[in-house]
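Here we start with a single chain on its own, the form predicted on its own, put down as structure tokens.
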Amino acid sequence: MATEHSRSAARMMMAPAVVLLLGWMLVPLMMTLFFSFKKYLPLRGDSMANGLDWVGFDNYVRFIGSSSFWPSVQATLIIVGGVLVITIVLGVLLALLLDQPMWGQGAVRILVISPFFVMPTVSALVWKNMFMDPTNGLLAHLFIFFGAEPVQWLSQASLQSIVMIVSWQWLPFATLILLTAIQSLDSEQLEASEMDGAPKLKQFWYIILPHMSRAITVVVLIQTIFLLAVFAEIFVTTGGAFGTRTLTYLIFQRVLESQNIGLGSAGGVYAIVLANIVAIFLMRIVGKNLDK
């Protein structure tokens, strides 16, 4: 049992990462607060001391005042919300394949898990040339083959590609998460529901599917903590066009456009704020399963 000169010894010795993290998400979280409420304009010039002019909160009426706000946050929840279904029930197929005995059991695993590793601006720009080509891309030409007219996706479906992009990313690491759920599972429960001759449907769903929810919800969580931020999928594809254009995409945008840090930095407080609704709804439900 710890003593009380143990857990004091314990405290001093993290006292220093403590501190570090939490300067770390606070230092730049204050910055934004104050620049969102000045205008600064380094790319014109303005120093730090001649360039910030006290404008309160007329950079965020500017911002929300904007008509591709809340197209924004539309695309970006739709993107969010596509990825999240597709990695989950692809996640949970790729899982129960993956479980099951096969011959290379383990160069298979590595094959669907790698996609992960490769970088968002590696992968868009093979989608984009590879696969979406609507003139030498591999989709072009399966098109062309069964006689069908290829679909210009980056302009015609454009928010469907991008959600195809990021759900290729993301799904291995869906996956990962809950192939190992499945394989935290009591056999003895599986073997007792074959004896009593229960049918491989309703194993899936109420011994399987109850056991994975907790995993479910972990891979919900995280990966709408980084699915709200994507960028570089679409900056490489669209740019922004034909209404890929999410938040983060916007607060970019607009910083170039109007040069003011000021400006950009309201639209992250507003990004922040989004995030945070998010994650608290998130949390709710992670709770309720963690709860069961």
Second form
Amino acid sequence: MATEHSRSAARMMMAPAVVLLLGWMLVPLMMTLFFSFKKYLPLRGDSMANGLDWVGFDNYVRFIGSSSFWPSVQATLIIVGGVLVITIVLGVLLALLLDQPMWGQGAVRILVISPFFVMPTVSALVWKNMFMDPTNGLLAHLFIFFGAEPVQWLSQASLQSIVMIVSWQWLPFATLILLTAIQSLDSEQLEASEMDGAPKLKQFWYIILPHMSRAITVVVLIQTIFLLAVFAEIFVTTGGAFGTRTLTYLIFQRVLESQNIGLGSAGGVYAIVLANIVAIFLMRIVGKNLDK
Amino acid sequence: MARAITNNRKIINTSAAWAVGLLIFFPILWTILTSFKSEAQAINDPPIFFFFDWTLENYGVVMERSTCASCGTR
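Can you give me the structure for the form predicted in complex with its partner chain, which would complement the form predicted on its own we have just seen?
First the chain shown before, then all remaining chains and molecules of the complex.
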């Protein structure tokens, strides 16, 4: 039993961590909000020391009014959606396959999980220079070998290429979580259904998939959080060209390339809003799933 | 009770899983292989898989260029 005394002691001991984490979250958020209402162009001589001009909602209006805003939201959603669909469909299939009895199961699992350990920048560089390069890339060699014209991946199918790279990175994560979900399924249920004459496909649809739904939900949630912030893959491969400018990348360009901190901060606030809209939608769908 | 699994089934599972596993691992394997190639052989057409002149040259260059060569002496 926790007494009043021990409870307040626990609070005291937690306080440093809570204060640190709260500060860690609130200080950058407050700074972003602060800058988003200011005119802050360091190259034009604006500085914190001289005081910044208050411009109200100018930055917000300009950020959303720019012709690259809606395409960037679209690109973000395509990347997040595309990667989610690919990783979950392939992840379920891979998890089913890896759950079967076989020789060298541990070794295969390590092979499948390995892409997750590669840093995003490195994997983007590897894919860009060694696979998707139209002259030296392995994919180009493969296409020529089969007598086809090599595709200029990153300029002709840029968004698809990035979805592919990011999917390669996140497939292991989905597979790993879904595999543990399948392993927790009681085999007696499957055997009972088999006795009743259920074909494999129906077993999958009515027993395995509902059993995995929670794990799928978790994968969707965690991946969405990380995929909204995909940056390195775009920076390294296309640099935001060919329609791959996501919202994150647009903010980066506003702040660091055009040196307009106020405008970028307004973009950051929009990104927070977008992430929350997506999160609310997901939570609605997911909440139904998790309550069961 | 668990059922006995036929060997045939196991062979199919094993080969399918290894094929997929190697396919997913391939970019990393290719990176490792290329790291042992010289510049000229790395961009050879057609690409060479195993029978190139294995060299540690690239690893030396990385160590030289990195500022960490003096880490121990500082």
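Positions refer to the first chain, counted from 1. In this text, the rigid core denotes the largest set of C-alpha atoms whose superposition between the two forms falls within 1.5 Å. Worth saying up front: this structure is predicted, and the values here are computed from it rather than measured.
Superposition of the core reveals a Cα shift of less than 2 Å for Ala241 between these two forms. Relative to the superposed core, Ser258 undergoes a C-alpha shift of no less than 2 Å between these two forms.
Ala17 is among the residues whose C-alpha shifts by 2 Å or more between these two forms once the rigid core is aligned.
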